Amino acid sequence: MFEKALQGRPKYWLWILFLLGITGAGFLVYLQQLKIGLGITGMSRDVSWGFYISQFTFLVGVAASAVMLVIPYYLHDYKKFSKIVILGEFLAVSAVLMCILFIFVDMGQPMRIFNVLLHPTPNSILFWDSVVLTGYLILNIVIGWTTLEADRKEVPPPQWVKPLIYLSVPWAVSIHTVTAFIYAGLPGRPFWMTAIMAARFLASAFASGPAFLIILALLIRKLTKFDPGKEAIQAIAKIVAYAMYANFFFFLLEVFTALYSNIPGHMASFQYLFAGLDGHGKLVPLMWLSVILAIFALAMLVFPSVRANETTLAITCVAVFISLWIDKGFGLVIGGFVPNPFERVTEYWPTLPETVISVAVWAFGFLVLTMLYKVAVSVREAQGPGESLH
């Protein structure tokens, strides 16, 4: 089935070459970080977490949420996802490999990758967050191909891999549930240190992902003759109202805890990122507008004509998906290091480098995203209007 995605119009090839042109000039930057090191971005010893982690721990929440497509349609045999649940199998494919890029690209000797293979370490949250997503990358190609496989044979998908669709669904909880525990389980860290953060980790995936699957689905009927269906888009965006919701609810109880207790490493970073702290604040700004971004999609998403009007929902989408980038992509992270134990404030921001590295990273994954629909719309071309077999 692959060389259907090398078939396509001049637009198509187009596309193609931008993404690989971005993702070209970011490799030549990345031999520069490899030659110089670390020092070429915006990270130090104060803040040693930075644009490239921020973006791997937002990436793990868009792989995650492929599984609030497949618990209805497989589990439940909720048939209006017959069509889109390959598109979010895929998704979750595209980003696994997005964040596995960026730990690689954080690594200042990437060699050193390999030691989680050759001196495995139980005890440490981190090697089992490397199995979780290795896992998860699998699973999702093994599922989604053979699914689609099965489809353009049309006939039913073999029974092996039901229990693999099965065994996805609690990997898929575990990958992000996992990720989170890497911040909680830092006692040096208050502004992680929680036991709701695996929660909103899920809540903020559960709500960014499925929106950008709005916005790909409703695309994809735009430039193609492939249909997702508007009943399941629609149903995707209960999730996301739902998802947002107790995302922004467990946000509330965070700053509740830490402003009625009054907990100091907590609050300060809450006065730095919304506030600024010692005359510091260069993320107030984006932390702003990452709430009023999100109040304005639980206000648009709260109506269910809003959401029945694809064009306010694509907005409304857009909204939701920048706000949790910021916040999760980018507050979360930095938020935690900034002040230091030792109540000092050094700002982060990335520099130059550093953003054509990670802009390079997200055009790989668009180029795999592009070329893994291509096949997926391919063949639900070739099928027809009617719902797939699986």
The other form holds:
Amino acid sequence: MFEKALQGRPKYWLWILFLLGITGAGFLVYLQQLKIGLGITGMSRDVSWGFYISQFTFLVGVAASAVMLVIPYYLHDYKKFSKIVILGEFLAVSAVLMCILFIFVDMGQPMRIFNVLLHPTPNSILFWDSVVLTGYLILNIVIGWTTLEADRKEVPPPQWVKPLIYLSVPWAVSIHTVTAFIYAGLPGRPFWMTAIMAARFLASAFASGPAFLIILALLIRKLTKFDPGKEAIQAIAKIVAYAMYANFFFFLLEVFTALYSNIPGHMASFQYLFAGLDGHGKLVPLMWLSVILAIFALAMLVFPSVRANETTLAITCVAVFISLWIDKGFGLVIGGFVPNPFERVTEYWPTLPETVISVAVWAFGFLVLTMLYKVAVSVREAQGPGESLH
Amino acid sequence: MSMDRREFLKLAGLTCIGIGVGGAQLLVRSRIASSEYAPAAEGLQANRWAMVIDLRKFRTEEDYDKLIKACHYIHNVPSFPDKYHEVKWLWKEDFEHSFPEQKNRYLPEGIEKKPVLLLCNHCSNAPCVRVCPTKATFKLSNGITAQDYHRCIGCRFCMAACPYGARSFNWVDPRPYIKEVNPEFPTRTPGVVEKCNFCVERLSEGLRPACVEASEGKILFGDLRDEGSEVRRYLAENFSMRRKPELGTEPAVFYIIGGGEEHV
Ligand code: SF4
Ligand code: SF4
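Form predicted alone already given; the form predicted in complex with its partner chain follows:
The complete assembly is shown below, putting the previous chain first.
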């Protein structure tokens, strides 16, 4: 089945080459980072995690969101999702791969990565995160590939995948919960130490991931002969709407607790992110852009007619995605480090090499995504319209 | 290149075996982890090392800088001109920012700006130890939080977890930035975390920590569990403070602030 990824029109190959080029450029810069050290990034003693770990955090959410297609289809027998569940699963695969790469490029001593397995430390959340992420990656590759293979042969998928599919549901929740626990259990970082962190992570994941899926589904319809289905897209749009509202609500809960309690430590990071602190405010414009995009998206999502129109829906989904990317792929991690434990402000901004490496990891993820989607779409195109058999 | 079901089952089988082996390892190893590591049998011994810093006795900048210099020389701590790459084991910070939760505008004059000597607190419930995924930072049974530079993967989880900003990362090669190398102590590679080690290497030789020695009585060092120890007697007689005690980390560094004396 994989050979399908190797057959395509010139445009397909051009796109692949483009992604390979960026990945290659990033790899060269990464070699530089290996030689010099993480000093080529904008991170510091005070802001010791930056863009890499933020991207990782954001992408765990994108990966987890596959479950929003799996639940309706496999648990509630919502037939309209039969042909696109695979898009969610393959998106999860490429997102987890990006997560793993982002952790890898963030490590000071990447050659020692197996120390995490050689000296397993159950009291470290990072240990558990590596366990659940690897598990989730394997689950989605196995499930996605097997069901697609079955579809291609027009037979029902084998019985043994069913339990794996059911397992993948709580597993998806676990990856984002464990990722939230990396932050939420640290004393002395009041911005992160909030019980609602995991819930908020899931809400924002279930908005950003499905929003991205809608954009991808619309693109697929445009570029190939496979139509993911209008109704399926509309159903996902509803999921985005609910999740986005839940996420915004959770965010307001955080703001209330921090501001009404009036505890300086709890207010400080919010002040830094949205108003600036001690004359430092590099992130302020970005954070407000995120808020404005979120409000815009929320306003659009309430109207069924806006969702029904695929052009406005696409615009809304882009707004959702960018807004949540800024919120979680930037503000959340940096905000937790500012101010530092001495209530002093050290600012962070990614450097050029750091940006190139990050973009390259994204490009690699898109490369995997493109090839996997190519396989899925080829199978679907051969199948013609109608529901699949599982 | 098409992968059929059989191949998949094979893959899945291998994965299961992998997880099984890993799981067994995990159970065995985690039991080792829960037992504490014993320090060297020779040299100075204690059940719980602790430090008392009497800030009343620090009068000039030199009183502080001398100790920092001693510590940083002995441990090959590099001095970077770039604040972003800074590595420090022992340093000074004004009272206001060392104890940010003690906001009080009406303190005796000079206290707010008075420098405080800061270092790793060797917490009893150290968050850095809790989060480290490789046990590269770990507790010795005498209370010291130790660091293994050869095991550390440089994930910097411990830096996010330490509520005291006590940890530094080697963002670039530190060696060119060490003014004078002490051959007795290892230099570090890029990509690992480091911090004060309570001079564990000196204790095993029967010597007190470098800063304690250089302080000429301004810093006391001893066994917190021994009622008769100098630190215990001193703590019983003088009002002391610890940084962020509300976090439950149980710091082992105590500060005696004092009041209206002359300040630096
Ligand atoms: S002060 Fe920080 S580095 Fe030192 S033991 Fe406590 S948590 Fe760990
Ligand atoms: S940076 Fe090193 S010491 Fe710190 S948590 Fe990671 S592996 Fe452990």
